[in-house]
Amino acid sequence: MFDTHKIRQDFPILSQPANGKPLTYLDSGASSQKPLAVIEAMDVYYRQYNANVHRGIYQISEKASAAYEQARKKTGRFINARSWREVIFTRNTTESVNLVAFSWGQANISAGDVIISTEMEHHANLVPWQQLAARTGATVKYIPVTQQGYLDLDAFDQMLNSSVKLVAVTGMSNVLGTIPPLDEIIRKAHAVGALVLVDGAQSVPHMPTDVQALDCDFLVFSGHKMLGPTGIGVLWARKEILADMPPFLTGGDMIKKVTLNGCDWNDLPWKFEAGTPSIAEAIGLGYAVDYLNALGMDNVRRHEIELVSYALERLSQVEGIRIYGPQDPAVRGGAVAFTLGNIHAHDVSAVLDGDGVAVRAGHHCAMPLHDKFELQATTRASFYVYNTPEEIDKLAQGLERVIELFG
C-alpha cells in the first residue's frame, strides 16, 4: 500500500521545523526532497570509493565506474529506453535542451525552417530554440494556451507543414499542471517529418514514462525533481539520432583517440559526456530511481491525482482565490498555481512561510504564460509522494490568514 505517513519517515528534512512550525513542503515542482537512501548512497561513495570513473585501473575507480554506469542502466530501464547507450548524463534539464539545440539543432535547422513550442513552456524549453532560430534564420512558433489551460490543438494543426523540423513540448506544465496529449502531438509532428522533444522535468518524476510507447525523439529531465540530487540531468534520444549528432562539449573522456591533427569521438553515450562527470550525483539518481520503482510509478500518479482532487476542492473554498489550469485532475499534474485577490504572490508566500508552509511565488520561469493571463506572478503549491491532505488543509488555513492580514 502507498502509505504516505510511512514514506515521510524516509525524508529527514520533513522532521525539521520551519520558523518554529512543522515544515509543510509544497515546492516539489522546483526541487523535491531527498530520501535517506539517496543521501546515504552518496555519502558512501565519498567515504568508501571516491575516485574518477573510466580511467583508473585500481579497485575503487573500477567500483566507482561500475556504480556510475549502473545508475545509467537503472535510468534507462526507468523510462524503458531500448538501450542504456541512449541515456546521456548532463547537469540538468536545461543543459539537456541546450545540448540538443547546439548539437542536433546546428546540424539540422536552417533558414526557413520552423520550430514549434508552446505558450506554457518553462524558459528552458523556449530560450534555446529562440537562440537557435536567431543563429540559423529559422522561425519559432507557439501553440496557444486556452483560458482553461489546454493547448489549442486546432491551431497546432494549422502550423504543421513540411517546414516544421522540431516540436518542443512539455510533458506537464510547471504552472498550470496541464498534461498535453503527447501521443496526438507526436503522431501529428511525425506525419510531417518533424522530430519531437519532450521536456519531462515535471512529468517523469510523477507518472510512468515509456519512451518507446511514447515514440518521441528526445526526452529531457532532471534528477533533483525526482528525489535525486542536484547537478544531474538526463537526455534520452534515439540511438540513431545520437550517432549522427556532433559532440556538444569536447575534451577528456568524450574522445577515443587524439593526435595533433585531430581526434576520433568516443562511443555512445560517452561522446556527449566531456570531462569528469557528476559521479556521486549519478549514483544518487540511481538510488532515487530504485526508491520510485519500489513505490510504483502508477501509485505515485494515483496519489498525486488524489492530492490534486482534494486541493482543487479545498482551495476553492478560500475567498478570492483563482486557480489556473484544467479543473480535471486526470489531465493535470501536482502543480496548483493561483492568485488571491489583489494580494501579491510574494506577500502570500511570506505569510505562509511564517506558518512553516513552503510554496513558490513568482513567474516560475514561465513569463510568456503569465503574460498570456495578464499576471505578474502567481503562488504555486506543488505536491509529491510525501505530501498529505492535511498539509493542503494547512495551506488553505494559511491562505485564510493571509486574507485576514491584507483584507
Ligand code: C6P
The other form holds:
Amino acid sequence: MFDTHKIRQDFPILSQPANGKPLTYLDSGASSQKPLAVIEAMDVYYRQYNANVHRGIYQISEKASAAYEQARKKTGRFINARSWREVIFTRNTTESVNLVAFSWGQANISAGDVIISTEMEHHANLVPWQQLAARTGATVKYIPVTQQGYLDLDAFDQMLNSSVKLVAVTGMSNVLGTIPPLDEIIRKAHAVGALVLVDGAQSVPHMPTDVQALDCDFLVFSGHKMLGPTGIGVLWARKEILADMPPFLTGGDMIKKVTLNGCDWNDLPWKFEAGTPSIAEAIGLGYAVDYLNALGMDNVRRHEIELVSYALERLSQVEGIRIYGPQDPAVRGGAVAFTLGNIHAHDVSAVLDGDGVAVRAGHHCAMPLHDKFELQATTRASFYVYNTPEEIDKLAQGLERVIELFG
Ligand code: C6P
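Can I get the form predicted together with the ligand as well, since the one above is the form predicted on its own?
To see the whole picture, the full complex is given below, headed by that same chain.
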C-alpha cells in the first residue's frame, strides 16, 4: 500500500551521493525533497506558458492564470476549505503569520488585550505576536510546556478570560514533535470569544487537515515542507474574517479601482496578493498536493507513526542519548530532537554528515523552548514519506560512531 522504495524513485535527489555515501536525508522538518512531478510541472510552466497572471489577454497568460488558480483550488480542497476564496498565497508560513498580525492584529488588538501562544512555538508564531503586542499595548502569555513535552492545559484554563483575543498554537512542534489537542484548545478559546490561529507548518504536510472539522479561524503553512517548492506559503482563514481584514501589502493586483484620491480593494483572495505572485511555485504546490493525495494523507500519517515508533525504540539504545518530546508516537510527529551527553549538536551533525546523514543541529528557531529545557542546542532528525527504518539504523550507527570519537 505504502511502498517507500517506489516512492524514493520519484525523488531524484535521493539517488545523489553525499560525501561519497548514499544520501540519508533526515531533515524534512526544515524543508522536504521534491518529487519529479513537482520539478517537471514548474519546468513545463517556464518552458511552455511562462507569463504573468491576471493581466494578459493572450493565450499563455490565460493558461498561467488558470494553472495558478487551479493550484489554489487544489490547496483549498486539501485542507477542506469551504471556498477557494479563503486560500491566500504568501511566500511561506512566516509571511502568513505576519499578514495576520499586521492586518487582523492591527484592526482587532488593543491595549489590555491578551494573545496566548505557547512555549513550544517556532519563532514565526511568536515574534510577530510579541511585535504586535509592542505596537498595541497588548500582552502575550504562553502556555507552558511540561518536561514530557506536552502543553500544560490546566495553565491554559487559568489564562482564559474575555481579554484573550487570539490563541496562536502549533499543530505539531518542530522540535518535540508534540501534536497538541487542538480540538480542546479551539473549543475553550472560542468559549471566551478568542480566535485561534494554527501553525500548520509541520502538521499539514504530515497528517490529514480539515479546517471545517477543526473549527480554527486561521491556518498557516509552507509549500516547501510538503514536497512543494520554496517561495510559496498559504494563509487560510474563514471568509467572514478575511472580508473584514484590511490589506497587508498594497499595490498592483490587490485593487479593483484606483484614482488619485483612493482605491477599492479587489475581491478575496486577491485583496491579499499584492504584486506578481510566485506563479511557478504555486503551480508546483498544486502538483505536490496531487502527489500527497495520491499517497493518501492517512497513509502518510501511518508511515510517520511507524518511523517514529522505530526511531524512539532504536535511538533509545544509543548510550547517553536523551530524546525530547512525548514518548507516545500517537501524539507526536516525525521530528525527533535529542542530545548526546555533552557532545555539541554541531559536532554530532558534522560526524553524521561524513556518513551522508543530513540532520539539523541548533535551536531550530525555537529558542524559548530550548531555554525551558536549559539547552543551547539539540540535534534533530525529521522524517517524511521517503524515509525508511534502514535510514534510522544508519542514524543510530552514526551516533554510536560519534560516541566512539568524542566518548
Ligand atoms: N521550521 C525547521 O527546521 P517558514 O520558514 O516560514 O517556511 O516556516 C516557519 C515555521 C513555522 N512554524 C513551524 C512549526 C516551523 O517548523 C517552521 C519552519 C523549519 O524546523 C525551518 S526553521
